[in-house]
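Below you'll find only one chain, the form predicted alone, shown as structure tokens.
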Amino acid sequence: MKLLLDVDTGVDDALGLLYVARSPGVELLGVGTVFGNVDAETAAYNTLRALEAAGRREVPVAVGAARPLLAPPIAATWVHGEDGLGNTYLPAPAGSPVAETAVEQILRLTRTHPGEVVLCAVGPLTNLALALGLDPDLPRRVRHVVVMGGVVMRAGNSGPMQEANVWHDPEAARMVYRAGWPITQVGLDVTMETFLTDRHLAALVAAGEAGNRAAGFAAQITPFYLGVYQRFLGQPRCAMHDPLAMGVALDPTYVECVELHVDVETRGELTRGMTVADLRGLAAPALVKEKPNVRVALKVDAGRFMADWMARILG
């Protein structure tokens, strides 16, 4: 598998990067960064830190969009820490971002490997939208797009019905959802069923103390993130949003999906950033005029995914 990641590396992005970088059978072509959890440049250096912890210093990291298409950026540092990695303020990585931008990287790699690249985006979708604007033929060259974003059947996390990545740049998300390429949405419907717990963290700490660098890195950055979730959920566990999306990019069988027509609200006073799925497609498809354009994940085998994630990190 040829995989290209688009990230806004905070804690859960980093946990996903460790998983992908240590997974066999995956050719990680590159990683692009975008604003979101932190600014795009900080996200790039956090990405380099995660890749180095996983022993994958050779993977190129490109800095991408610094702001949404129309609105000012809003960082989620209260969730991920001021540094994006749980306020650990780790030493600078040995490597540096490459000269090309994340958008240039998307266009170059999909031209080099037409029809082969799986593009997994786990931050705001601005880089993908900018690439579409530069090259309308891009969807024909991408094998599959996996998006960590959106929500259909449960509450949002940036508003009553809004998920954060889509909410950060609804105009970009609308462009991506309307582009005509194969999309799988791995949203809050399944990521809020997939948790790293204090028991997982204890195992990571033990492995890190025994010399496992990837586990030690995960154990360092996770406590702040876990603490944020514990305050809201009342339990010592944190959602594995981005790791699950990356896992689905590698193994779609972690989730069960339905095909629905999904669009993004950009103007609603109360609903801007909402992923609007035509749920009539579940019960009365004949009522839906638009063809399904998104595979929406609604069920997840969270236990199997977390077992596999732990095995990658501890192995």
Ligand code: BDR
The other form holds:
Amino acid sequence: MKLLLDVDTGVDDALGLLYVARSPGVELLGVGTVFGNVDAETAAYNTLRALEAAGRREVPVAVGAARPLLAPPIAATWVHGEDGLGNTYLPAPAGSPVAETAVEQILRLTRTHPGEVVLCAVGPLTNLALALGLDPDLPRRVRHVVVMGGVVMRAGNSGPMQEANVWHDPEAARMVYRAGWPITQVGLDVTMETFLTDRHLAALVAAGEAGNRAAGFAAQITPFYLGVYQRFLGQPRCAMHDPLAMGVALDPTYVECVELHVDVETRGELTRGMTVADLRGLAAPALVKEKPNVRVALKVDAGRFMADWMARILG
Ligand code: BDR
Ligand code: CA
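Please show me the structure of the same protein in the form predicted together with this ligand, now that we have looked at it in the form predicted alone.
Shown next: the complete complex, the earlier chain at its head.
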């Protein structure tokens, strides 16, 4: 399968990149970056660090949007560290980002491989929105869009009802959700059920000490992020948001989805950035006027996913 990633690397983005980079049968065409956890350029260098740790220096990394369509950018450094990789301040990667922008990369690769590219976005959706604005034919050329973002049945993480990636740029998310392409939403409903624990971390540390570079990199960057989650969850574990979304891009059977109409609130005083799912679609679909536009993941086989994620990193 041909995969194009859009990331704001970030610890969990990096943990997902290691997994994709070590997955057989995946043609990773490129990675684009966006502001979010850190600025877009720092995200690109973090992406290169993760790809190099996984032995995949050849994958092109393109820098994307520096800010949301309308709102000011706000970095999530309190979750991912000032450097985005858990305040590890790792040495610079050997490679550099390509000259093309992330938006140009989306447009070019979907023209080269029409109907074949799976686009998995695990940061704010600004690059996708900008690409849609430049080329309204884009949705017809993309096979599947998998978004780590949103939440419909549980609490948010950037506000009472808001998930961070959608909250960072609600206007962009609205454009993406309204674009008429096949979208799977891998939101907090399932990612807050999928955890890396202190036991996983101990196995990564041991493999890293035994010479596994990808495991060693994961072991270095994760403790800060795990510590942040431990403080608010009360348990030594952290959410595998982006790795799960990338996992679903490769194997949709990790989750069970329902088809719902979902839109993004952009103006609500308390709810700007909320994914508003018409849950009447579950019990009384006749009451819903709009057609479902999103496959929303509501259940996850977290045990199988985490076993596969560990096997990919340790293998
Ligand atoms: C999302 O926000 C970021 O902090 C993570 O990398 C993930 O993509 C979770 O809400
Ligand atoms: Ca992310």
